[in-house]
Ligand SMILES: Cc1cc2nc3c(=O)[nH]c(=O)nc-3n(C[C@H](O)[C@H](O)[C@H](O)COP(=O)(O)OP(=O)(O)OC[C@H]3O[C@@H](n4cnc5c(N)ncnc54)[C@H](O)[C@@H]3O)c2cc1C
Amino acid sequence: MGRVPGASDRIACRNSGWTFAEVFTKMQDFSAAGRAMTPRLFSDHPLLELQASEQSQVQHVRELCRTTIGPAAAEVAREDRFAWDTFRLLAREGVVATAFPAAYGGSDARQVLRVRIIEELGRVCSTAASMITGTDLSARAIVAGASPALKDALLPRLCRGEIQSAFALTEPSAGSDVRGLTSVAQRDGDAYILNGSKKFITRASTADWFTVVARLPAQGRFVGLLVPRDAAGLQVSPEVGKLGWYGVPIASLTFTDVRVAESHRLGEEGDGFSLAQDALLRARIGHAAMALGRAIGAVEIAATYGGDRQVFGKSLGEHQGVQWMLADMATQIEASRALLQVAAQKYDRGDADGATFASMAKLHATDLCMKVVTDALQLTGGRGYLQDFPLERFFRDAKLNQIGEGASEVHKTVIGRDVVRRMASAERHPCLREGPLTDY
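Please provide the structure of this chain alone, in the form predicted on its own.
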């Protein structure tokens, strides 16, 4: 017997603009796509806003996670070496291509689709999810600012996974505060002489090209430069060990009088800051999606354990205290998914407040993920602490989402400043009388 339409379907109908019959048909079509889908603990309602072709892409990624990426995730995370098999799979199956324009072999994927794809990957494997967010971060400035000749030469190969790029922004004393960068690019005829260092660079050990943001000393502005790996004066450090996120190593870069041709500039002089901000904006949305995927996976694992473990004559999940913990986690995850959906929609529309909502989504989702994974591990007891159990890996991976692409405290500052700035010109609350509030 098929599923009986209910109130949630009618709500989806009103929100989507489709007729009720169309909504129900779409849900039935999606559930039958590829193969019969087993019901999931967390709702697929966000998929209703996607086009049929986009839903098929999510289903394709879901199948890859079920058959290949998920079962291999523990092995991938055993050592911090670039997971070439995972990357090649994602490239071969067109997932890497979602970061690129159709004109260069990509799929022009909207952010509302990409967050669903990254959520699916993050649910089982941080390595796979970070490869998709990392591809976007490392290639976005090339897509936005490279010359037509450079785009023709690089983007199709990046899209197919034949070569890789890395985004070199963070420095020993500057990261989220782009204006604090000290690497300099001095103009020298038809080239730039680049000096400085970069730190915590993902894919530094495997990248063929580096997108570098540096200061123009004479102007006080920033420039984006595309530097080949074999450039004279570029030194890549050995890979640096880290707590989690195995499979995507990091290293440092040093630039000593590296000569970069003017033709390898990204955008115009002074565009470096905006190129970096756009790349970071997309990466922050990606981090939120990855964190939510991991949180979803953690709750699924904890809830499954709650059904299997017997305590005092009944299953762990039948105890009210455990149910309340699961209720809090599930409710907060769904709330965070809704916020992330809004942030993705705002990016796709180009809304002026898109950056603030990206910070909100990143802050909320990554902090929530850390709490959810910790609570899920607590529910599973000693098993959760074992390396053979997925939550140990989830726990180690969750922390970096709170730090990468701007720590939670940075985003609180961004959001708070925006609230104070906008309040100066916003509508005054109607319950207040005229005059300063200090007169009350």
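For comparison with the form predicted on its own, produce the structure of the form predicted together with this ligand.
Here we give the lone chain, stripped of any partners or molecules.
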């Protein structure tokens, strides 16, 4: 059953340009999309921007999180083994498919939908959320650059979760500064001979295919190659222990004279860097969504504790100092959600400044998540520090969002450089008189 439209619908109507009837129908569609909506601490207003069928998908993922992924999250994160059950569930339920084009069995989902789905997953389980951002990272270059024959052979199976790919960019001497890659792909007839090593590669222990970015010798350009797991000369190290993000292990790769057929090149020679940037762009938007989901979950947990716990004669949540902390967290999260929404819209439209907004969204959301999770853990006292309380896991998982897909400092550099570059040709501030400011 739907509800009676009210003042908030009139505001939505005014702001969106929809007729009142359209806004009301959207609300009805959303209510009808799944089980009756349970009120949430963080409002569902971003969902109003989605079509009814998209709202149903968010609702479906929310239900999966409530019934399966959320209750299983602690167990999934107990050991750093690939969480096959979670991955198969996400594949079976069509969540993995959101990353793939319809022509290959995917649902070609808009980013404005995907950020909502990833936010839902991140609210309960970083492993599940990272399986979706990791799918973008590892499969996007195949979608964008593989030959038609390779796409036909691989994409439907990747989409159904029957096989996996991994994205191998980072090297021991090239992380933030990816242009420092030293892996080399030397042309040899109708193939490339690949030598070098890669570090921190998610899914290295489970992937069937590796998207590898390497340098073309003497050209200063990069090439993307698709390397099968069983290629002669490819060695995968044992999994490497880490602080969090359990359920999606990492390992290193070594390539020794690995012969890769030219037909397995992604795009043209010289496209390697742009293919990597395209994959990273989608994954960055996903990281922001995951971080916001986790931050939302952390505030929900802290606010619940604030209601349950009595201190100094009243509930913890009735203390003004605690309310101010919660107010800061909730306000910042809503601001960050709004920024992410803009970044996702820009990506969907293909706006020229989409990458800068993705950097802003990722920087803001991931730094905010680390702060929110730290404060939420503080608010839950000793319980927050225990392993059987979810915030300990949230706390460990939050750190990687600030490092992976470009560390926060790298995004600051990208954004700051863009500000300085654009100001050179932007309108001069009307309060300034002519001439260099150094003459004031």
